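Next comes just one chain, in structure tokens: the form predicted alone.
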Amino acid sequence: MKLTGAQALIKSLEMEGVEVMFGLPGGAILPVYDPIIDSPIRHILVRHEQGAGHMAEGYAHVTGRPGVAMVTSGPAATNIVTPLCDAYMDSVPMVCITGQVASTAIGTDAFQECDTTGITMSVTKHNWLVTDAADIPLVVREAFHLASSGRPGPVLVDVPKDISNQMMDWYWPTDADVEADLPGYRPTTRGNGRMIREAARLISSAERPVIYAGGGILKARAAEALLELVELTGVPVVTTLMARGAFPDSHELCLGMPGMHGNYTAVTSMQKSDLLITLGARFDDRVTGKVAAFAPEAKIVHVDIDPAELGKVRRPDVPIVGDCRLVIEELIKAVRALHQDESFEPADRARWIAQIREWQARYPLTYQRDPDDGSLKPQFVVETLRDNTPDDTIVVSGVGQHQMWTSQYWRFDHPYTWVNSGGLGTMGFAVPAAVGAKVGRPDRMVWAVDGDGCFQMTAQELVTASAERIPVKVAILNNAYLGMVRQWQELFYEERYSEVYLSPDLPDYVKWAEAMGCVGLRVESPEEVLPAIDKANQIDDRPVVIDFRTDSREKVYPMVAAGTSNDDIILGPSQGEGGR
């Protein structure tokens, strides 16, 4: 069967099971848009290429399948670099297809030409510049294989316009074809048996162990295995920003989020532990604080699919390269075998658990719940939203104070219900990612909790949501500032507020929402919060935006200042400001 390169590309996506893609056409990719008309693949037309990338990410976060974005050459390709980097940092599977000028024009500074593969080399697992239409099916198969296997991540396929128009003989590659063409790509999925047995011995012998669960748990679909391991061993768990929902917050051994804005118990339990069982986490600087002072007495078991992560920040005593789910399942077997050995006596952790309970009772997350001036506290908005939505609601956040408050005060009891930008910290992530998440899970309620600064960066994608009848809901915690920047300026720059004021009224978020085809609501007092949320929850035929006018003075606590030890955690005014 003879096909053009463009037809082969769309057919290849169909063969990979792609049901939806996000994109925006232009000259160099135009030949590929023609066969979409005859394809069962749903195409969602975005209003900016960055939106296409973040939608693909949101889709991937909640489904586990690679999100697909397609844009044209030049500025369109550069506009999608931010989502590619975001996906790369957070290990999100994503396939990006870009148009390119004709191969004969490459290198001539042709109209809308840029070196897309060169620009994206450092923010993709791999990328391809297609030079022959006959290669397209194999390249697409390889792209999906690389994006979703090993440590997941984004890949990019750059297709020159003349290659899209070139004729080829259709075929579909076998697994053997893919393996033969990727001879150096063999991710290690099964952990070393000796190391797993050593890890089991350390876990059973430790008196003050903590499981340090990272986003790799979710990428490996290992949430059930983690729960089984915890209930077998009785070891408490911290869940990083990228792992919220990987272990249920309602479980008695869940300590919540550690790190710069983690709760006191999660932060301090890691500091005082004698063993960190690190599963799919990467010792990010936002978790460790000052590395030299991080968990000084702890031995380290580190499990990760990516061997480059082992020893990158903290040298592990027991390094295990492998898929988190498979390694945890073997670890469970090893622990059980050890417990059946009558000569082995596991450690007594009663004092450790009692100490953790004492920390939890003394230092809970808190804020001023009944302010004298009647101001609207952002934490109250998050709590009210949490308590008046289904417990499997998917919540998406932008980046900043609202992100931290949502991670702190939401209760995540289901995996794949928390979508945020962790590693890159991309403002403007929430709205398009929420759209992608709702497309991936139309059966779920999807709320985006956004800041006014973030919202202004990508709000135009609500036009996409309205046009496509994708009923996402957006809660703007509008404090009229770039809140997290203001917080740092207040604490560390002597309240010299340089370029952080945004204004509560400009733009008018209700009118803007209505202009984009959404329902717009405004809330200015605590009494109005629940009625507005109830009204939004009842609307299911269009997006809803609520402008919550929150207290601009409110800061995120606890806090570990950048470059300081986690022992120097700042608790906030309600608990005496300083550390312990």
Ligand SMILES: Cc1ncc(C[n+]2csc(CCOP(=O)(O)OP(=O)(O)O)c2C)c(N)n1
Contents of the next structure:
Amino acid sequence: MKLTGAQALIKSLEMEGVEVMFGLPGGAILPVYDPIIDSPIRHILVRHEQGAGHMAEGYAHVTGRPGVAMVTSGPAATNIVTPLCDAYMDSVPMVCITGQVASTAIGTDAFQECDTTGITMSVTKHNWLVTDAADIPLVVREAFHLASSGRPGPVLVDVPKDISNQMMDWYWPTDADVEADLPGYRPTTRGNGRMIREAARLISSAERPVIYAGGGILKARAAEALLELVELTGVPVVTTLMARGAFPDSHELCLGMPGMHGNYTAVTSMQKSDLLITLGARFDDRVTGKVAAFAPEAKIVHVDIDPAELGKVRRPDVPIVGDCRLVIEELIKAVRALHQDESFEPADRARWIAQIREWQARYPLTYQRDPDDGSLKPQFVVETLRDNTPDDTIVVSGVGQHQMWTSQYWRFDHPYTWVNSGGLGTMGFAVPAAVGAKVGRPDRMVWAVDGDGCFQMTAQELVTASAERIPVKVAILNNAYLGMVRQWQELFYEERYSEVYLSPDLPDYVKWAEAMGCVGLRVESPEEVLPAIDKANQIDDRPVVIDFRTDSREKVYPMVAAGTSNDDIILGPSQGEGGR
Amino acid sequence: MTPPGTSSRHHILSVLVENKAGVLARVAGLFARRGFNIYSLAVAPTDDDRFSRLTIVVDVESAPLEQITKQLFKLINVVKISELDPARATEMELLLMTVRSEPGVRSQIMELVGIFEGRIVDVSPDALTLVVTGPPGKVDDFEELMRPYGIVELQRTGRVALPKLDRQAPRLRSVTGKVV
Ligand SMILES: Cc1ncc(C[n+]2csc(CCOP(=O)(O)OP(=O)(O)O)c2C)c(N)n1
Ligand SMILES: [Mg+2]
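Given the form predicted alone, state the structure of the form predicted in complex with the ligand.
Up next: the whole complex, starting with the chain shown before.
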């Protein structure tokens, strides 16, 4: 069968099981847009290519399958660099297809030419510039294989226009073809047995162990295995920003989020632990604080599919390269085997658990629930939303204070219900990622909790959502500020506020929402919160935006100031004993 | 200054890569992005035309060798990485140099070239172009000896290396990113 490169590309996507792609056409990708008309693949036309990238990410986060984005050359390719970098930092599987000027014009500064593979080399797991239409099926298969195996991540396929028009003989490569063409790619998935037994021994004998669960648990679909490990060992768990939902918050051994804005117990239990069982986490600076002072007494078991993570920041005592799910399953067997050994004496953890309970009782997350001035607290909005939505609701956030409050105050009891930009911290992530998540899980309610600053960066994708009938809901925690930056200026720059004020009513978010085909609601006082949420929950034929006018002065606590030790955690005025 | 050939800061990585467009850019980009320093780099085809071999001398003061090799190995086109222990490797480098040679000193220069088993490959009334090959330390020595005469231009290839043959198995330590 003879096909054009463009037809082969779309057919290859179909063969890969792609059901939806996000994109926007243009000159260099024109040939590829033609066969889309006849393809069963749903194409969602975005309003900005950054939106396509974040939608693909949102889709991938909730389905576990690579999200697909397709855009043209030049400015479109550069517009999608941010989502690629975002996906790279958070190990999100994504396949990005870009048009390129004709191969004969490459290097001539042709119209809308840019060095897409050069620009994206450091923000993709791999990329290709296709030079022969006959390579397309193989490259597409490799693209999906690389995006979704090993440590997942974004890949990019750059297709010159003449290659899209070139005829080729259709074929579909086998697994063996893919493997033979990737001689340097063999991710290690099974952990080393000796190391796993050593880890089991440490786990069973540690007196103050903590499981440090990262996003790798979700990537490896290891949430069930983790639950089993915890039930078996009784070791408490912290879930990083990328791992919220990987272990149920309602479980008595869940300590919640550690890190710069983690709760006191999660932060301090890691600091005081004698063993950190690190599963698919990477000792990010937002978790460790000052590395030299991080968990000084802890031995480290570190499980990661990416060998380069082991020893990158903190030297592990027991390094295990492998897939988190497979390793945890082996770990469970090894712990069971130990327990059966007659000479085995389990460590006494009663003191440790009691200590943890004391911290939890003394330093819970709190905020001023009944402010005298009747102001609307953002945490109250998050709690009310949490308590009035189905517990498998997918929550997507932007980046800033609202993100931290959502991560802190939501109760995540299911994996893949929390979608956010952790590593890159990309403002503008929430709206398009929520659209992508809703496309991936149309059966679920999807709420974006966004900041007013973030919302203004990518709100136009609500036009996409309206046009495509993707009924996402957006709660803007409108504090009229670039709140997180304001917080740093308040605390570390003597309240010298520089370029952080946005205004509560410019733009008018309700009118803007309505102009984009959404329902727009405004909430100014605590009493209005629940009725507005109830109303939004009932709307299922279009997107809804609620403009919550929240208290600008509110800050995120606890806080470990950048570069300081986790021992110096700062509590808020309403927390614990009046703060430290 | 210790000659780079013997410095413990410098490790030799022999990296087998797929012979595909852009591979060198990926390696160079990785080093730049991660803040690893390359001391020297040589690229050459291998006996199998699907692969090329990079001989990279890295500065392990810029980052631990383990991080460098692990990050390198994450590049999809990198097939195999071997670390060559400088003490157990045969290293070679080529130096091409044009040096001023007024008639009065020409014979001195020719004598030194002879001692270093080099060759004179081009001659003009007041300059010579010479080639010297050998272990990097020897090439360094030659360069130092020539300096007083006035080096006009100089080009070194960066080193290539293979494990030394001795009575034991070759010390080609595989560091292909597997930790355990
Ligand atoms: C694209 C981008 N630009 C700048 C920043 C720096 N930054 C981090 S949080 C933040 C403020 C976000 O404001 P808003 O969306 O209103 O959220 P809030 O903190 O007020 O909840 C800024 C500017 C960023 N993370 N991303
Ligand atoms: Mg704000």
